[in-house]
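Only one chain is included here, represented as structure tokens and corresponding to the form predicted on its own.
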Amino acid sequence: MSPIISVSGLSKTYASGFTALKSINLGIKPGEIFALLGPNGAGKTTLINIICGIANASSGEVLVDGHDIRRDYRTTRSLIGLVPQELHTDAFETVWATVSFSRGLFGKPKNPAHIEKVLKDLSLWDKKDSKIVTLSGGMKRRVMIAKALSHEPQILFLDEPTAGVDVELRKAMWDVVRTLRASGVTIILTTHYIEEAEEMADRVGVINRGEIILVEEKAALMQKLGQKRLKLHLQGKIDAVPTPLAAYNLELAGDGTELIYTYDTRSEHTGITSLLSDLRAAGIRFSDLDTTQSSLEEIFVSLVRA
């Protein structure tokens, strides 16, 4: 299957000579939940908005369902929606209006059947008639989603967009996410919710300095590069880790009644059998022990920081 979205040799390097891209090479898998993460200023607006034709590359190619962003700008913007971290939008017009509006932007027909269901999609139903400068945040928020889909892209970028969200919007906000993915709808986003690509995205790319450094299916990232922790239960409390048990850099936890062991998915052997040995031999003894991997945050902050 041909990606929807394929990104060749794409650099950025402004007059200033600060260069935001270096040769970034993507491709998105058509109907996939894509999560971009990085660190501020790590390049993931300026990739997205290149792609949306809202910047120019310095070098480089994208493709939109085969055709290039430059020499095909309307047929490539036609196909996205683009859900920024900024909220504009025209403060006194009618959430009607402005939804309504942005579909004529892209030359599409009126269809008031489809403004009602976005909206209503996005609980945004009972504020039809109300004025932009009269929402919460979070309402303003889902007004720029429903602005994104009013063209009915094939695509759709969102870029941060549960930023100043409450838990109880966000929440629905991915329901409908999901609801677009399962109608074919191609999403990528950004966001500083890990947990939420966690929670959502088929693939994983991280960007930092301008370089994409992993792409991965999300759950054979975690597999990859996670660790995994053995909690011990201590039958009794403890003040300190026994000195011939240091080489295995246990953490002594909850009040001293816990051991922690970190170890590597990825080794062969992971010296839990030699660990337990050789807590039996110092004298200590549990109870109960569980495992747990790590998040996808903290693969995170590893990759970053190395």
Ligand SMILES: Nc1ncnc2c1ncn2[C@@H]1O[C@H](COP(=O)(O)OP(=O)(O)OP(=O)(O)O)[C@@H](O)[C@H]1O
Given for the second form:
Amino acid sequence: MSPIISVSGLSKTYASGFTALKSINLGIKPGEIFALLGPNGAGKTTLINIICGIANASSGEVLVDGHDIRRDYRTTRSLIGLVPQELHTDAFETVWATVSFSRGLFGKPKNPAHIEKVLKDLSLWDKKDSKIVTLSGGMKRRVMIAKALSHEPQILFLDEPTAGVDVELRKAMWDVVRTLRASGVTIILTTHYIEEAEEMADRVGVINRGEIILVEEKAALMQKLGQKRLKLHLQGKIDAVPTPLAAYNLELAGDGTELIYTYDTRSEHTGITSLLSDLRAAGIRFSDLDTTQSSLEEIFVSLVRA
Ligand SMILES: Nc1ncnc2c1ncn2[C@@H]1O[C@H](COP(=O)(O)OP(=O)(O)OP(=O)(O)O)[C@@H](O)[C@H]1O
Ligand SMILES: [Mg+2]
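Return one more block: the form predicted in complex with the ligand, after the form predicted on its own shown previously.
Zooming out: every chain and molecule, the one shown earlier first.
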């Protein structure tokens, strides 16, 4: 299947001289949920804004459904809905007026039935006559989503959709996104949260310092992120890992005073219980233990080093 969005050789250097994106290549498949995961300042918003035609690239090309975003701006923009990271709405308009007005901006004929459906899907129907200024932050965020969906886009960008949103609303928003995907909308979202990518995405792209360092099916990435290390601080020093413990692939560290066991938190049996009893049987005593989970940061580091 040919990608619905195709980004090639995309670079961005801001007027300040700072290079925020370095030769990005990325294809988004029609109908998928793609999560762009990366730390603050990685270039997520810059990339999204360029794909949506809001910011200009310094070089490279973006095709949306086969159309160049610069040459065919109106066509491509009408295919896209964008929920920006920064919320800004007309505070004194009503929900209904704001969302209807957004549709008009794309030159689409009025369609009150569609607006009604969008507001109902986002649990905003009972707020349709309320002024935006009277809504809570989470409601405002949903109004932004409603605006982005007002013109029936095929592609929806959500830039940090759940930043500052409570757990309950976050789950409700995930449901909305899933419903949209089921209706055939392609979704690209950015997030800092591994859990969010895990919950939502079909594929995950990791971006760091303006470079896409990995694009993978979610399941494969989560396996890498699921690795945990158990470190045992031994009471005495050992020269080698005793042979009966070979199957655990233990690593001897700290000059023979530490044993490190790596396991997958997602597997049914982590092997920790049997490791501890086999250690005892081998006469190895430990004074303390701690576990560390490979963080996104560590994955970045190991990817960048590789
Ligand atoms: N208008 C601008 N002029 C100069 N530098 C900019 C501009 N906008 C963004 N940058 C820089 O580009 C880099 C990428 O910023 P961007 O907003 O794309 O990151 P992000 O991944 O969206 O981060 P966050 O997770 O904090 O939203 C940052 O170092 C930022 O300071
Ligand atoms: Mg951002």
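Residue numbers count along the first chain shown, from 1. The term rigid core refers to the most C-alpha atoms you can superpose between the two forms while keeping them within 1.5 Å. Here the structure is a predicted model, which means the values were calculated and not measured.
- Residue 277: CA moves 2 Å or more between the two forms after rigid-core fitting.
- Core-superposed comparison between the two forms: the CA of residue 120 stays below a 2 Å shift.
- Relative to the superposed core, residue 253 undergoes a Cα shift of 2 Å or more between the two forms.
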